[in-house]
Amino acid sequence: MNHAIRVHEHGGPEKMVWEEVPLPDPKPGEALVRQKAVGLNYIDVYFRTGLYKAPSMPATIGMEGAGVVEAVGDGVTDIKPGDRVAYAGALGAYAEARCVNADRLVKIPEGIDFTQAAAMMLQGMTAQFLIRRTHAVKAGETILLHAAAGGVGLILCQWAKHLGATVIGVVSTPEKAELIKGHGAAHALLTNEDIPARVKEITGGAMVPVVYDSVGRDTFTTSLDCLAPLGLMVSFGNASGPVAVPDLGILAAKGSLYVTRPTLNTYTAKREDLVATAKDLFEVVKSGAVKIEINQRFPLKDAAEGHRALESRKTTGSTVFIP
């Protein structure tokens, strides 16, 4: 038996239909996947809106999850029936079953089990690439970081803190202002503030060298605003709407500022990169350093719900689905 989560067609929460799919193959290179836990993450909500693009319709949404190896196909070397796995990025998730290129798959160690690892594995890698790569966070740097409270905000919150830097998180509510200081954030401003002023105020005036926002089109030229000449503003999301493309000419005039939209996918797509990723994640994970928050979880056929508390801002942390 198989069950899947499928979209026949682009909308709400309740276009997503549980019904039963047929157990596939493992094609060559690819390797079968008995999922354990499957990781909720914004860019669900953009596949089931029709805002990303499926392949085809119906389509299983779904980036991340965790479980064992029940079969490979021809070619596979690496990973064998019985290995604990995970993966991010690889649309089809919501499945109590699915095949995954093989090379797309890390292997969980010891001390890390299923939950956690579907939950770490899309947000805890973005968190990983952002701070650890498109802006290498230094100590002693103050980094401002939107949707703090989100997955990925409480990761980087954590992650930043840990490299000796000052984080500025901003969240919706003052009970997720409590959360993120608990979490590593230093500051905590509320989105209904006048963010540049208090960024300015907290860094005596020399604002931010970089700020992580995935929110979009609503806190773009905020985030614009909160930066040092040659800062860079890092777009990882859009939960508030896609940014409309500016004038270029805005950013010479606030200081020559750098923009940039990056993606997981193009950070691991050679695996020693995403073999590097996951093992850096892991390790920061296992130290102590960083927890992974799992404060929803779901039963996978009721994944709808997850996705209403996502849109609604009622969720904290990580969400998992569990088949």
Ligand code: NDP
The other form holds:
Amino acid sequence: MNHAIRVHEHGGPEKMVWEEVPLPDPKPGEALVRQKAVGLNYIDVYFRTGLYKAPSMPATIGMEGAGVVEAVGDGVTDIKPGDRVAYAGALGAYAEARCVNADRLVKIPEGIDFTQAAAMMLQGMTAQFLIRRTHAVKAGETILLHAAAGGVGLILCQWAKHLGATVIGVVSTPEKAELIKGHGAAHALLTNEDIPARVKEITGGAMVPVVYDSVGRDTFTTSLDCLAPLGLMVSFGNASGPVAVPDLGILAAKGSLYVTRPTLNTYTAKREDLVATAKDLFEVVKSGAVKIEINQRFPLKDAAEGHRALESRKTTGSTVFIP
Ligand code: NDP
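Having seen the form predicted alone, I'd like the form predicted in complex with the named molecule now, please.
First the chain shown before, then all remaining chains and molecules of the complex.
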């Protein structure tokens, strides 16, 4: 017996249907995972609405989970039945059991439970590549971060502080401002403030070398205005809608700026990068420097409730579904 949340047509959370689906047999190279927890990510909203397209419909949405291997297909040698595993970036996660390419799985180390693993793989590995590789955050730097109380945001706040950076976080409510201050942000700005003016004041006119912007359409230009000359704009999400490619002259006018639109897929495409990224994440969490805050839990069959909460900006930190 197996159940999944499937989307037969794109639209609102009401399009997510809990239904009986076949228990899949692992094909060569795959492992069947009995899931103990599934992570909610903003990308799930994009696949539900149709901003991002699944290869076929109906689609089981969801990209991240953790559980126990039940069976493996031919050629799988590193992973065996009984192993505790987790993954991110594999469409089809909103299911009680599902198959995943074994080379996308990592073993969960001792000291990390299934819900923590499901909450951290996608958001935590994203935070890892953003502050270690897209721009290697250095001690003494001041960085600007949008949606700082969210899943990726709350991890970034803590990790950047751990690396010695001064974090300026932007959030939409005073409650979220308090939350990020308790998680490493030195400064909490509200979305209705004049963000470039506040950044100027905080940095004594220097502005910041890097902005991490996952809000997208609503904040793109504001973010450019917060950068120091030669600064890097990291546009890594579209919570308010996608960013249209600007006239590149704007980058010259605002100080020879750089822009990148990175994804976790690229940064973990090679197996060795996936393993190294996950290892760095597990270590910083086990050390206590970064806490994975699971502030919302829902039964998997009620995943639509999670989507409603996420899209109405009511969630903070990470959200997990329990099958
Ligand atoms: P969050 O928990 O950060 O939730 C989204 C937050 O964005 C909200 O809480 C809200 O915070 C803010 N926001 C601003 N404008 C809007 C809007 N119009 N509608 C809804 N929310 C808005 O989500 P995740 O941590 O799952 O993901 C954060 C972002 O990172 C997403 O854009 C996601 O696509 C991106 N991402 C990108 C990856 C990549 O590989 N490039 C990988 C993982 C995530 P507030 O109320 O404080 O403004």
